[in-house]
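First, one chain by itself in structure tokens, the form predicted alone.
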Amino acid sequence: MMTIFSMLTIISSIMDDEAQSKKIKLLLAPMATLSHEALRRAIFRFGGCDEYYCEMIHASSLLAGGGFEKYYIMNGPESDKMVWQLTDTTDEPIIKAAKIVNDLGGIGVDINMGCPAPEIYRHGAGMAWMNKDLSETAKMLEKIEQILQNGTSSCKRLSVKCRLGEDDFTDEKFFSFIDMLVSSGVKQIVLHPRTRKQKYSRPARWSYVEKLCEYCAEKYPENKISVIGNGDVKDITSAKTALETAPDADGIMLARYAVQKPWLFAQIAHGSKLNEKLDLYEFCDQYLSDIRECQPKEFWKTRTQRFFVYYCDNFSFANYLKSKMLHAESHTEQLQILKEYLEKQTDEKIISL
């Protein structure tokens, strides 16, 4: 597989004249289930990212030292581009687990604020906070960022990932979140531009990932905000289509299509396709491999079956495939499926990247 470099300028096929030269970072989105070390190996294994989010850290559960939370720590295989997502319901046990997670190493700590997920969103946790106090939040913030620049370890910066709010939301609302989390500490902000009740099928609205750029840069010239936009970049298109949109962006955020295709992060890099060939049954092979030497056995079905719902949409025939995968009892199963399904549709094993 071909190596690139952490930062990397993207090439004129993605960029206009004008912006040809600005470094872009591409991320992987924190995703509960998704964002562990297997998935993280998968992408190295085509060069890397320039940031690795961990998926979402439940604060008062690494607190409490339970058997499984060990995995969610896991750190491989690029432990100086971690990025330590925490999430909970009040401050005390967020605080505490920034102590945590600042020993670890990495970029940096993230707070949860855009989970939308009902059953986070209802407990007071994920978005949640953004419909909290604004002194509440920011207090919490100000102790974690204490912590970030009096700890021993580089761990250092602190960023929030969040949506554009209810769906009744206002630029004034919204710019007034924005000021609380730069005034608290905050130096990156990754905006998924989605209200709270918006799902895929409505287009992210990159013109906010931008409004934010313009903001951020005309208030705070001298905090240097970095901004990251997250949703819809499903292949090369549409990261142009994301970057013409919000041209001041820092980088962007891939989230379910870095599932499907790990290998996504080094073609929008690379600015066209690698000239590479994979066997997508050895991948897969290799992708289970790690699941069970990253994962409790445990997690190794659920893991697994949470993979597949994006990875099958590689082949033709998609649903029939997940519906089989999701049916499967173990990782031999699986792959007997996937081989089976290959020796009749033979054209599909090798693709080109």
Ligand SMILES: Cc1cc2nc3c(=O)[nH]c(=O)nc-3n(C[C@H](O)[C@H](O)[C@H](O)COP(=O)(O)O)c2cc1C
Given for the second form:
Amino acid sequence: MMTIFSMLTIISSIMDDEAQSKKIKLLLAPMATLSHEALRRAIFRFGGCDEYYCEMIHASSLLAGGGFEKYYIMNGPESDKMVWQLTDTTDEPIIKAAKIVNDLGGIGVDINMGCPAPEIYRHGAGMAWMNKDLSETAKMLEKIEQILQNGTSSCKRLSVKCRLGEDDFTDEKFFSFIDMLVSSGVKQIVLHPRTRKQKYSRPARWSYVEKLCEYCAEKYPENKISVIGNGDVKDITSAKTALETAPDADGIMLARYAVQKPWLFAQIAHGSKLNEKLDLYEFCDQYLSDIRECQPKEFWKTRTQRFFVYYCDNFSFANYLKSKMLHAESHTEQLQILKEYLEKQTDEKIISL
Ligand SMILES: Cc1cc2nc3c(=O)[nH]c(=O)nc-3n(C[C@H](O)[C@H](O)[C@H](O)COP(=O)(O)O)c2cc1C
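Moving on from the form predicted alone, please list the structure of the form predicted in complex with the named molecule.
The complete assembly is shown below, putting the previous chain first.
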């Protein structure tokens, strides 16, 4: 494995002089089935990131205390940088679950108001919160904020991750939602600047991240709202483009490409090649071993399949490999598939970071 890089501090060389003075945070996105401890360990081996959002935790399931819940609340390897994302259809379980995750420590609690997946949205969770009565949502957020402030742990910050709204969203509607968040105590807003129906086909609109930064700075100068942009950052160049479009953003959140390349945080932070070699087979072996340590046996297959959807994009014949991995029965078989592939594609085993 690679040596551990010193902790990320600033995205320096990719920024212009003015922006260089500002610390840009790098955050791991919440991703169901992916943002678990095994992925965080992988990122940590390259130096870590500033905040690790966990995969969304279904509040009612956490309260019911099912057998798998303990895996959702694992907090390694940097427990002080955890952000606990909660989701549900109504306020009551979310408020109660906030008390539980608050005791786990970390940076704070995030409420998922951006997930557009039909099975989540249809039931009134995720992005459905953007369309609910604002005063009701505000009441929920205020209660959570009180829990965080009165709790004894370090977990104090309330954040929300959201999208732009429906396809016919207006600035007026979007910013009334933002006003509600700020007046309810939300201190960090992560914007994935797409509408509900836009999946990944159209580019994320980073100009809206900048608009949000300007709005918050002007209207709420005292509140110091941290605005994080998210969407389509896949390498140093796209990180640079995102920050050129949204120079006032406080951070960049990475999702899919952090799974494909957990070393991406280090590359963006350093703003250049890392001058390191990485063995993609060894990396994979370690990752699967971490999955076995950090996930219940019942999840090994699905969690690993999901990982390979992204990790295989590091190879020329990605689709061929993805399909083989999908049908493999065990980690041993998956490693054998990768080994055989790399015996043929010898120049793809070691990459320069
Ligand atoms: C497999 C998968 C699961 C996701 N799960 C969540 C989730 O649990 N909560 C959430 O707020 N967003 C979730 N998202 C959305 C991501 O956090 C992120 O907003 C989106 O992928 C855009 O970022 P990217 O272009 O860096 O991938 C998920 C995305 C993917 C691909």
